[in-house]
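First, one chain by itself in structure tokens, the form predicted alone.
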Amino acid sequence: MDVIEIIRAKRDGAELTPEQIDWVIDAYTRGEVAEEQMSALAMAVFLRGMNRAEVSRWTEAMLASGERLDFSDLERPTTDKHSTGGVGDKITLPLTPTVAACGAAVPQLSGRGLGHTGGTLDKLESIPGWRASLSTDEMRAVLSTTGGVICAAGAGLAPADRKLYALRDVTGTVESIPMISASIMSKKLAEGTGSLVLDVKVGSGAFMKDVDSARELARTMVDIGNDHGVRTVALLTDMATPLGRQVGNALEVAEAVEVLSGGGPADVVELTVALAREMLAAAGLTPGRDGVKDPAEALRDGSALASWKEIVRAQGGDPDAPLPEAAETRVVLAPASGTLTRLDAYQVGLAAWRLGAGRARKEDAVSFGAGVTLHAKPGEEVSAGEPLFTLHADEPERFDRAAEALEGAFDIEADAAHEPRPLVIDRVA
């Protein structure tokens, strides 16, 4: 194979053959294709795109670059969820134990936050003693014992994706739906789940800003999953406004525990239940039959909370230990009275990042207690001089820049009729 010929083919709009895709992904992973050559191919794909057959084969080639886990011998059917990322998106935390409490096994490989979006592993690491890094044997043991595991992906899973993602990040080729889809799905397929539910976020706080591009991403990923024998469905969900009322690592863990205890914000509960029902259906489980519990009931009766504690303990954490708190707080007051009609997810995420809840580079540390508490959500009444946000940070010098991020992040209107946005926008199967 000739890498220059492959670059030229895609540059000129040709469909790459399965043999070309297999060879170039393997050769790049092994270092035989130079970084500048793969950069050129990535840009050609970015500009010319790939069809369904190419994307499916690209995913398969990245999947074949490493190991593939197999949990088919478990007594429970396996199912997983992947979110494309957002602000206040702590859904994995209540979702995994809820689905486990309803009879499925959830092998959830998660990541860390970067920029304005939070990472599941960062949130969970605020729990004293909790471990993100597990060996395959440890992961299997936790999964078989508790029905759920949330951990970091091992280095052996889709190493081609790890290398290619880093390249795309520095060459302006991240925003390619074919390559985004192959990146996500190669990792998800490698974890060996039998079914998969995708939560594709839409709005200012999400990677996809509009419904059409989000639907295209969802369709591409669903097709990849089904092409590889994994039953896959996607929900498009709103990320114009942050999820819940807490944004930040330990703050979001505390809110997730509220949901698992039968309370918590209505939007977090709604999305947890919606995704849990989709996961159970994808796994072939029907609430009300064969002892399968409905997710809403699992949140009400304490079984989801018991499952959470079991999963946390199995990974070395103490679910009853106090969570970290920021050393300093500052309250931002509402400048006027009326109805809060808009609360921009991106700007709230940026404020939390500036407070120390996120990182600018992968090697940066996060402050577990940092973040933003939202005292009102769109549709609610606020009064001038009353708290609108509480900012949490370990260093008080962070407050001014965080408050700047929130300027213009909201609208308050007198006597305004607020039309609530649907949380679940569409379903792609």
Ligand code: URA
Contents of the next structure:
Amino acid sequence: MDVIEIIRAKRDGAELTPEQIDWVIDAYTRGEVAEEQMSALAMAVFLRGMNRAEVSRWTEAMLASGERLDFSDLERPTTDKHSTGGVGDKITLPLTPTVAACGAAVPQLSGRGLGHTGGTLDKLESIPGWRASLSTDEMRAVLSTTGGVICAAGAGLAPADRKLYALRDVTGTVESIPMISASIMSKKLAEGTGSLVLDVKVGSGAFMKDVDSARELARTMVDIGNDHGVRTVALLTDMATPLGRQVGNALEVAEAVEVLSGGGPADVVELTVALAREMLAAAGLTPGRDGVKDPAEALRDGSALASWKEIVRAQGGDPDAPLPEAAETRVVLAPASGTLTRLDAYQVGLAAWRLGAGRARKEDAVSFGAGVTLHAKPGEEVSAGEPLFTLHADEPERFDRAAEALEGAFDIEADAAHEPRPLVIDRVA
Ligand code: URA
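Right, the form predicted alone is done, so what does the form predicted in complex with uracil look like?
Whole complex next, starting from this chain.
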């Protein structure tokens, strides 16, 4: 095979053959195809796209570059959720134990945050003692005893994607629906789940800013999953405004525990229940039959909370220990009275990041206590001079830049008729 031929073929808009795709992904992973050649191919794919057969083969080639876990011998059916990432998106935390409490097993491989959206592992690492790195044997042991495990993906899963994602990141080729789909799905197929629910976020705080691109991403990923024997469905959900009232690592863990205790913000509860029902259905479980509980009931009756504590303990964490708090807080007051008609997810995410909740480079540490508390959500009334946000940071010099990010982040209107936006926008199956 000749890499230059492959680059030229895609540059000129041709369909790549399965053999070309297998070879180029393998040769790149082994170092035989140079970084500059793969950059050229990534740009050609970015500009020309790939059809369903090419995307499916590209995913398979990345999957074949590493190990594939297999949990098909567990007593419970396995199911997982992947979110494309949003601000205040702590849903994995209440969702995993809720689904476990209802009878499925959830093998969840998560990541750390980069940029304005937080990572699930960063949130969980704010729990004293909790460990993200588990061996495959430990992962299997936690999953079979508790029904849920949330841990870091080992280096052996889809190594081709790790290398290619890092290259795309520095060559302006991340925002390609075929390559995003193959990247996400190669990792999800490698983790060995039997079924998968995708939460594809839409709006200012999300990767996909408009519904049409989100729908195309969802369609592409759902097709890849189903083509590979993993029952896959997607929900398109709103990320124009943050989820819940807390944005930041330990703040979001505390909010997740509120939800697991039967309370918490309505949007976090709604999305947790909607995704949990989809996961159970994808795993072939029906609430009300064979002892399968409905997720809303599991949140109400304490079983989801008990499952959370069990999963956290099994990974070395103390679910009853106090969570870290930031050293300093600053309150931002509402400048006017009226209805909060807009609260921008991206700008709130940026403020939390500037407060220390996120990282700029992979090797940076995060502040567990940093973040933003939202005292009002769109549709709620606010009064001039009352708290609108509380900012949390370890270093007070961070407050001014975070407050700046929030300056144009909201609208308050007197006598405004506020149309609530639906949280679940569409379903792709
Ligand atoms: N997340 C991934 O895992 N891969 C992408 O390409 C984009 C987002």
